[in-house]
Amino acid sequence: MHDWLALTGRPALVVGAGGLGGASALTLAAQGARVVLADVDEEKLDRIARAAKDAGSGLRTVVCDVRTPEGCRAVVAETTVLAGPPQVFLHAVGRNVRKPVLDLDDEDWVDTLTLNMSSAYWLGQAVGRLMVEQRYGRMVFVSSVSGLLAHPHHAPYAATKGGMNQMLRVMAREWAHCGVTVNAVAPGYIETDLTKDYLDKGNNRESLESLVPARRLGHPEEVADAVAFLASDRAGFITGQILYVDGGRVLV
């Protein structure tokens, strides 16, 4: 039902067409939002656009690179032209370099922080400016249980997610009086393009499943449902929160 979440006709910018971003874009489109999906990978964009069409909805796509402030501001401007000033925004861009701290080089650190954290700031600032002007907005970031837990071989990734969590809390505090909510979903172990290669190696899948009280890995659609809720009018009094979608991973 479109009307329960009150997303029908709302301009929505989703940045990141991978597993979680793509699934969330499809869910938002199915709920009637006017979705613009942005990514550097045109093939991924085309795949999600076809899936939306096959599901009886639709979305527009923009090829962009969000590793610079100019690139971030450009995609927000293009979205405004295509669908209107965003009333819903999802940041679902990220990479993980799985190496011990002593094996990381400078490029691993800088590239991960730029893509995961700096893009979240640049995009959040640009979209937040428009939402504050409209005095309405629903902003959601894809964080991770790694922002709370100390996983080995996750130093740059964990740093970006922990930093993102605190950044969005400040945004939430500054913009709450303008009707803008800022929250995050923090997935646990989800089967996505980002995790597929790792899960397929050795007994990694079984090892991770054993750490989850639910005894299974999550699916992108389960994260997308949480995103859709936080992006909706049903979540209008929720801001500055990190919603863990993790099967209980952070409990152990």
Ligand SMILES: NC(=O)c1ccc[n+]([C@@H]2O[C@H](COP(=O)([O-])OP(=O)(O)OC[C@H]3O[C@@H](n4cnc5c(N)ncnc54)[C@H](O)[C@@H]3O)[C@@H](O)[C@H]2O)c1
The other form holds:
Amino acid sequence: MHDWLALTGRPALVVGAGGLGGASALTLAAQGARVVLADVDEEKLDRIARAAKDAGSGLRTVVCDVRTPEGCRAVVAETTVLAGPPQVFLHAVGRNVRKPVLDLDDEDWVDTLTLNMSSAYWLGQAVGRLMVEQRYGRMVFVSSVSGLLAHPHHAPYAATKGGMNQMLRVMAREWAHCGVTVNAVAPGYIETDLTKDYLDKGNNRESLESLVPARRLGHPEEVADAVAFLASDRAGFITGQILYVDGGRVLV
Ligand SMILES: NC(=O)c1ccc[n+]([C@@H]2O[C@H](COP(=O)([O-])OP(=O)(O)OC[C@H]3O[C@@H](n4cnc5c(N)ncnc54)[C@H](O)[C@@H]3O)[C@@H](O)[C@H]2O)c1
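Hand over the structure of the form predicted together with the named molecule; the form predicted alone is what we had up.
To see the whole picture, the full complex is given below, headed by that same chain.
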């Protein structure tokens, strides 16, 4: 069973060094992938690079801002120089503005669409070009249960995740004959910087836990394990799928 995932030596670009991207980068690096981790926040990059080193693996880091097509193409080009053209790609950046629709301003909408969905498109297109050329690729996007459920106060966020799901299904269909798979993991509530403040407020944590059939929130490592599987050789016949990692949240 050694190297069952067959990730050893594979160039992997992970965009997003936060809770879910950081945990996934560490898991991929532990499985032997040549990980390049990219984020706008240098401190987070350093923290994950140190954790990888402490765990006996390693990864390269790139500071980037993925809110423009040029920024996205630059990080893909830099990854190619550092590790080779990506064979594995994970998109794990995102923001959420929790407001009722009637209270949202124009920036809330545009900024959320740009970071969550346009960056997924720009990065997916740039990486997809290299994967199609190589006739091999494993692309994974971090979607959300919000792409399916209608949580109040989540309009821009839910729109980006629903849009991402449809975008990746089209990419999956277009690139399937080239050995490139495109899938998503769709987590329920996982404690990271994105959710921490909200979970710490009032009885939010308890009331969210009560909505999960597993009666608990998820851990970043549980999302990372699903990412590693979809990023592996073992998942070569799975494409265009949204894998919910949610303790059963979307069942209720
Ligand atoms: N945490 C959850 O419960 C949860 C649930 C479902 C989906 N998700 C999704 O998972 C993904 C990652 O979320 P997370 O929980 O790890 O959040 P996080 O806030 O911990 O990480 C997000 C990362 O994105 C980086 N980033 C922000 N703007 C950037 C930019 N312009 N350029 C480059 N990097 C930028 C941040 O520095 C941060 O490291 C998001 O798409 C989020 O929607 C999270």
